[in-house]
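We begin with a single chain expressed as structure tokens, specifically the form predicted on its own.
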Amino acid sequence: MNVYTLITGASTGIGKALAADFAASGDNLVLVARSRDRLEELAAELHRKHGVDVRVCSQDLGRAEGPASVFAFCADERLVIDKLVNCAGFSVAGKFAVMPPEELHQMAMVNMVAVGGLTRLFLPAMIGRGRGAVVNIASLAGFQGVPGMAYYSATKAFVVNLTEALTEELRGTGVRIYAVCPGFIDNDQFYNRAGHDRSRIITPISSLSVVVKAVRRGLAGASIHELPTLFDRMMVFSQRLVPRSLVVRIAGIFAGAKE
């Protein structure tokens, strides 16, 4: 049987990163993103390095049928997918009035409808075997709303609250699910993209290696989010503490996103 592990956005950031981690560890892979060339010379470099099969799958997940584009390629090469991590997103930074209204169409398929979408097409056969993960990749930004970057943490949210929902639906299948949450991480290309500028983020910006970690520990453990760093721990934990509408205000303020 061939089994492999299926990293979406894999082509740049968190999801590269990931993907030499899964195949340091021996993992197969198939690798989604829409670029082609990027994701072809990764996957010789992986299979080079450490001698694993690495598919690739060049594919837009902001198409309505970019989910079961990727779905079918793995039905017709015949491949087993035991880890699915969604991990394809992106933000667009400013105050929401003024944004694009495709930009903000185009997160919603990417961030979410892609997320959701994949989640569904790969989990039965999952829960079928009785063993089987899936990794979401949220946010930080999924436990409160973002001033700046309000659609984003909008659609983290949407990533947390299915994974939560999920984690009691599959319990005793032997499929685990979870959500990692970080803060900033230090990735040019996520903040080139939304047009954020980072020297305005007042909290710590952390390594992609604390994300590849955090992932690590979710596959071994049992929680439903996984904190990377103590900060973020700190922040989540604090929202207990302070009303509601601080805890927006505090969070725009670190951010640094609105203009």
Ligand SMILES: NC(=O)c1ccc[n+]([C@@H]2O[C@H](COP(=O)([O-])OP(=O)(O)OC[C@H]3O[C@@H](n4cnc5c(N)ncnc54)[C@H](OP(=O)(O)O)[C@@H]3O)[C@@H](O)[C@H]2O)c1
Second form
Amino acid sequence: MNVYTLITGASTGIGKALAADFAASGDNLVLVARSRDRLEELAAELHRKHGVDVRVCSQDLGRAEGPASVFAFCADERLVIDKLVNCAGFSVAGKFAVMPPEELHQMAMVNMVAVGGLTRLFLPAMIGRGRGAVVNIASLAGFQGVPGMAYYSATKAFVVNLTEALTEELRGTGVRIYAVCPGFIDNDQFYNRAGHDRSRIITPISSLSVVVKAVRRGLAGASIHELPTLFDRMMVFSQRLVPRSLVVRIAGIFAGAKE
Ligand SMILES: NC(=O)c1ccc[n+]([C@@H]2O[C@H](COP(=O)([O-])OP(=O)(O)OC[C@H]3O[C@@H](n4cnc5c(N)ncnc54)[C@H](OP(=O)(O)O)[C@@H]3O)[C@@H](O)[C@H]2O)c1
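Return one more block: the form predicted together with the named molecule, after the form predicted on its own shown previously.
Entire complex below, previous chain first.
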């Protein structure tokens, strides 16, 4: 059986780091993003280093047909997807009221619609085989609204809630689903795309490797959320002790993304 791990957003940052980690563990890969050149370069490198088969599926997940095109690519190539890692996503920093509506639409398509669509398409075969995993890269921003990142935090709340509900729907099927919820990560590509001045962020900024470790922990464990660092866990826990309005205000100050 041609068993593969499919990773969206594999051309840079967290997705690229995850691709390297899965390849090092011997997984064959399907890499998805728009940047074909970057994916092909990475595929060649991972094949050379680890001897695994790496396929490139260049797709724009901001298009409504994106998830179905990825699914069709795998079906045409007879690839069995055993792990789906929904990592593609982006943020735009600033005041919601002045954001270009098309940017908001694209964010919704990539961060939410594609995550739901790909999960819906690949789950039935995993359930049928009685094994598999869906790893959703959400964010600490999904646990409360973040002023200055309002729409982004809402898209990540969607991912957290979808994942939570599916953990229960998938109980007993042999298929695992969980959300990895990092705080800020050291990846300029993400901040540049978002127009987010990272010097204004006043929480710790973690390395890509903490997310990779959290994904690994999640695969071996049973939790619904993987919070990569102690700080992330403290942030979520402390929400129980503080009025909601204060949680939101603090999140905005910590993120420093309002202007
Ligand atoms: N960096 C952080 O601080 C942080 C913290 C918490 C959560 N996260 C989440 O982690 C995930 C990865 O972020 P990152 O830091 O690795 O950012 P990144 O380096 O900017 O990577 C984003 C990835 O998504 C892909 N992507 C964006 N738009 C796409 C589209 N329309 N169609 C297909 N692929 C698309 C990009 O590829 P192409 O441009 O080649 O299409 C790229 O591979 C995101 O979901 C993000 O929300 C990031």
